[in-house]
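Have a look below at one chain only, the form predicted on its own, in structure tokens format.
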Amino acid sequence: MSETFEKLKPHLDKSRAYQTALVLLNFDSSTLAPKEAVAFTAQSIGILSGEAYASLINPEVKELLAELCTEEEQEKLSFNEKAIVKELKKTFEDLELIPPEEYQAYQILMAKAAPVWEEAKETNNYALYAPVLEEIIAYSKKFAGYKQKEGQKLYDVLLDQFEEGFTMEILDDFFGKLCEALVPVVHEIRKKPDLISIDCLRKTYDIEIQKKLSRFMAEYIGFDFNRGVMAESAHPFTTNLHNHDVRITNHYYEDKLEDAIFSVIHEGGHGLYELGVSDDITLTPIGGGSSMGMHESQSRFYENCLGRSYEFWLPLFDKVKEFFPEQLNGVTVDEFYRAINYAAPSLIRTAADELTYSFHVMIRYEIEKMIFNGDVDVKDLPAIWNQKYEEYLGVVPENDAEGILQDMHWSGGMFGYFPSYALGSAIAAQLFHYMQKKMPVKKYLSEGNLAPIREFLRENIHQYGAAKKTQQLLMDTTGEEFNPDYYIEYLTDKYSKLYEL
């Protein structure tokens, strides 16, 4: 046992307490808080953020970390304790570079930015959002500049925050492979627009009943409502205080039943990850997901690899029809399966089909590269966005609400996050490929038995939290590091069969 590590624990506990309060305030702001609350609540968030910063970034913690990184102390630490020290050291080194007053001011800006984005989206008013976005970008550039190492590109600093070790060089190669393999498939499918009908999804579905269906779907995949809750927000998201308090949200449209279904499965996948973290580490710096890419792999695994499979709906579709007997009267499971896998270029990322989804991510990735690798005027971003949608998907937004304003991420300063969605989809396919070699996945799905699948992920991925990073988790689980070939093979095979290519 390390006495030095024991001395560090009170600092970790104090930091965690502040972070818990901040998570609660942010969750409340996105779900139940009245609009008029923002300005005053932001002041409290700013103060709490400052205290959270000071609880870790101080001389005593710095001294303890230096001692814990010595060879003598490392020998006394367990696997999890070593991971905690490593994670805290990285956090400390990053935050120490940011002046406290700038960190606090940025947190206040974040608290105010989300409601501005939400209003801008609701009113289709990019001009309202642009000044806030410009300020967020300026802070992001400044903070990334503090962390930038010699020879490192500014955007690579941001990418590393969400997916350690994945640079623009790696991502450019990844997206290049996707384009080369999938663009021909998309073009062939566009020649068959009437092969699959989505009429059954475009009827009027009562939102209150959709909420009941969403809870049923969350429970079906294993989300534990004794340790979790579900609320409504402008953009579905997942957050948590620890593995006994995990919170997911959903959003509903009367004429898009699939949005609610797949959003709750997606966020439920995130939630299951957090619920599966070991009790031993849940209240520590490694008590969350390994990375955003790995986190997205779990949500995409449930949403797509499982949720959009034929076998998933065999024991389930009749139960769904009980919620909407009139709208789904006469619809077969085969018709429903084909409808939820309809592929066509579209405008909204969260509603995109599996095949074209990564093109939405690639567009955002390319715009972020432009922002951080050069000088792009914020006022020009909507036009750039629209041009890239026309270039890659052949569609153009009619307004900014369905264009550049559709995502909340930039209002939260999450530049470098979007590539994690595509990486997550690829990691999900890699895990799915391996899992099918180890167990009868499709048989379990057709029986409505998701427990063995859930347990496999908990045992190999979830329990470790951030104690292991993405590449190590993949190597330990599948025997190889990240390999996008499984994703390309999965999509090509699936859509070739669906569209009889």
Second form
Protein chains: 2
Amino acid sequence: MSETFEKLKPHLDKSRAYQTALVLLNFDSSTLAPKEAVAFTAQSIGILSGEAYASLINPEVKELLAELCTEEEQEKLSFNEKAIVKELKKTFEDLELIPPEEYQAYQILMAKAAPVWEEAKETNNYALYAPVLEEIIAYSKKFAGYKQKEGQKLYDVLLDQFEEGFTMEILDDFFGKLCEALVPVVHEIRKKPDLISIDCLRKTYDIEIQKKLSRFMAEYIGFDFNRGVMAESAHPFTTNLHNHDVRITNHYYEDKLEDAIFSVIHEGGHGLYELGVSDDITLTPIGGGSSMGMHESQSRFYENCLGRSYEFWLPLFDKVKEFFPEQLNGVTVDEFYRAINYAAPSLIRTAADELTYSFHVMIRYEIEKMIFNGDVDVKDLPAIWNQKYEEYLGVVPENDAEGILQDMHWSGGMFGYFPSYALGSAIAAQLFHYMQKKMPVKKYLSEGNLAPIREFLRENIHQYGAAKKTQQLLMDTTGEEFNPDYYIEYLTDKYSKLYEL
Amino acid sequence: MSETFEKLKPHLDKSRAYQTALVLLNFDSSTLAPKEAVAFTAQSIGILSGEAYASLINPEVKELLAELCTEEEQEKLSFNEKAIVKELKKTFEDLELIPPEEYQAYQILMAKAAPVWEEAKETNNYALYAPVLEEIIAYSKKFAGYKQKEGQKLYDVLLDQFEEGFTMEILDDFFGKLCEALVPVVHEIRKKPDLISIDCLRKTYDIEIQKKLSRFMAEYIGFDFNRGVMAESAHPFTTNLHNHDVRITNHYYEDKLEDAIFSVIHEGGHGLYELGVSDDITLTPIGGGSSMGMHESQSRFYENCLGRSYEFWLPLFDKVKEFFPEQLNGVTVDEFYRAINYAAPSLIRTAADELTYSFHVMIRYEIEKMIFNGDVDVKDLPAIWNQKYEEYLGVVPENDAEGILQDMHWSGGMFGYFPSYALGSAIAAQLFHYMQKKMPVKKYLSEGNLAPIREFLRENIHQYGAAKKTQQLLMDTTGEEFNPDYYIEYLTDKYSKLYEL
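Which structure goes with the form predicted together with a further copy of the same chain, now that we have seen the form predicted on its own?
Up next: the whole complex, starting with the chain shown before.
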């Protein structure tokens, strides 16, 4: 046992208490808080954020961390303690590298940028957004520059923030293979727009009943409502105070049954990850999921690999029919399965189908590379965006609101984040492939027995929280590091069959 | 402008930010949080409570307060700033008087006491509770002793915590008059148990529709859902982050229509108080209601003086019928008015009617006086309790669960708190009396025009938050200090008519 680590603990606990408060304040703002509350509540959020920062970024913690990184101290640390120290050191260094006055100016810019982006999107006015985006890019370049190691490319610095070890080299290979294998599939599918009908999903589905169905679906995949809740918000998300208080949200459209269903399975997948983290690390800096991509792998695994498989619906579809007996009268499980897998190139990432989704991500990745490795002019980005949509997906936005203005990420300075979405899907497919070699996954699905699948993920991935990083989790679980081939194989196989290619 | 006060501000802001987080965490625990969350979340709550304490109780604040209390500095302060300094000084001194190790031991006792009380109540086992209660009483006596001024009686110290300036002298007079005038009324009413029928309130009322009706009722009395929300909890309560985020809760029983209706009017009254506090003080230590009694006066004013008046229902009852057309078919507004004012001595305080409610409070007040002024044995309290119920209300608990174990207050060390409930009703009647001299209140009610009433309260009471204390608010509003006569007159008059005495 390390006495130095014991001295670090109160700092960690304090920081965690602030985080808990901030998580709840943010969750509440998105679900329940009255609309006029925001300006007043923001003052408290601002102060608590400052305190959260100061609870870790201070000379005492710096000294303790330096000591804990010595060989002598490292020997005294457990596996989890080492991971905590490593995690903390990274956060510390990242924040410390940025001069406080620049950090503050950046926070002010962030607060300003969100409403500007919102207005620009609403009024379809990229010109309004461009100067702010330019400023944000300048800051991102500057901050990445502070962290840049010798020989490291600037965009790799950004990528590393969200997915440790996933460089452009890995991503170029990934997206390159994806492009080569699947662009032809996408183009073939475009020729058969009427092969699959989605009429059964477009009737009128009472929203109160959809809420009950969503709860049922969450329970079906194993979301534990003794340790979690479900609420409603404009955009579905998952958050948690700790592993005994995990919160998923959903949204509902009367004429889009699949939306609520797959959102709740998706968020439920995120939720199961957080519910599965070990008790002994849940209140520590490694208490959350390992990375954005790893988290997304769990949500996509449940949403797509399981939730959009035929076998998943075999024991389940009749139950769904009990919620909507009239609307689903006469619909077969085969028809339903095909409807929920309907694919067509489209303009909006968040509404994209499983097949075309990663191309939306790839387009953003390519543009981010241009921004950070080259010197593209911000005012030219919409044209580049539109040209890439045409090239890869064969569709062109009619305006920037359904083009480059659709995502809020860049207005929040989140460059390097998008690839995580596609990595998540690919990691999910890799896990799915491996899992099927280890256990009869499809048989379990057909029997409505999801426990062994959940248990496999808990044992191999969830319990570790962020103590292991993505590549290590994949290596320890599947015996190899990230390998995009399974994803490409999975998509090619699935959509060739569905669309009779 | 005082530079010293400017130096105090960051401390106040920090303390407020912690309070905001704690308010939300507690609200969330009572409404939404999953049941297994509590043990883990408690760790964060504990740390944030400690930080909240330390943000005010520290040498820097002590020094600033001392300076701000000098004549020179006082002259520089505004009315609100003076009130903030006074409020803070009281909190500071109260907490500082208690040795930290005793405070901590007391907190541990508090954490232990709640579940013991709960189990004792559930299993009807006073003997289990008695030793803990004895310990709590001993602490309360000790802590009150620290604060006791020369010549001050111990119980007056406790009363003053919740209602500044309301001593036993005032309360003895109040309860004495109440007893004299109303015990005979209560006994007369007991002879006519069948005069009023409550059958119309005992049908089956769908809970989802009750929720909609509750929201409608809250809006009807002027609760602003742009700045407030309504949620569900085991026991209704009101809380707020600030004056732009006020939260009321309600609960629902299928066979008790009046319960949800009067709970939402009651909590709505509390809510209107907090919504009415001025923007410039809402985030300060004087940003909440003035006192427990003053707060209760607003909830009781809405619940009873308005909500249980005949005129209130004249424009409203037909609208209520639209929510429950079958159940209320054929019921007249007269029958409904009588049903919601049905009175009968009973055992449970929280379920008591308007007439007998204050006697429940008086019994607790008399017992607390015995505890703190005399040396009653804790094991004798149940017998004393039962004897007093028989004397004043003519009913005797069959067991301690429906007797002395019914309230949680004593297990939380809240001695001196109960009188606030009765004071609230009496203050409400005093305000009601005065208001009727100034404006045609009953005409407004008959017309469904509650705005002038709400505005009167906002102007005279709500806006000041805790900057003015109860007696000053009453003096400034009604031209006299607390006067229980109006309450006695109000009840005597109302129930003599209702029960044809």
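Just so you know, these numbers come straight off a predicted model, no measurement behind them. Residue numbers count along the first chain shown, from 1. C-alpha atoms forming the largest set that superposes within 1.5 Å between two forms make up the rigid core.
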{"item": "Displaced residue check between these two forms: D318, CA, 2 Å or over, core reference", "value": "no"}
{"item": "Rigid core superposed: A234 CA moves 2 Å or more between these two forms", "value": "no"}
{"item": "After fitting the core, E335 CA displacement of 2 Å or more between these two forms", "value": "no"}
{"item": "Once the two forms are fitted on their core, CA shift of L171 between these two forms in Å", "value": "2.4"}
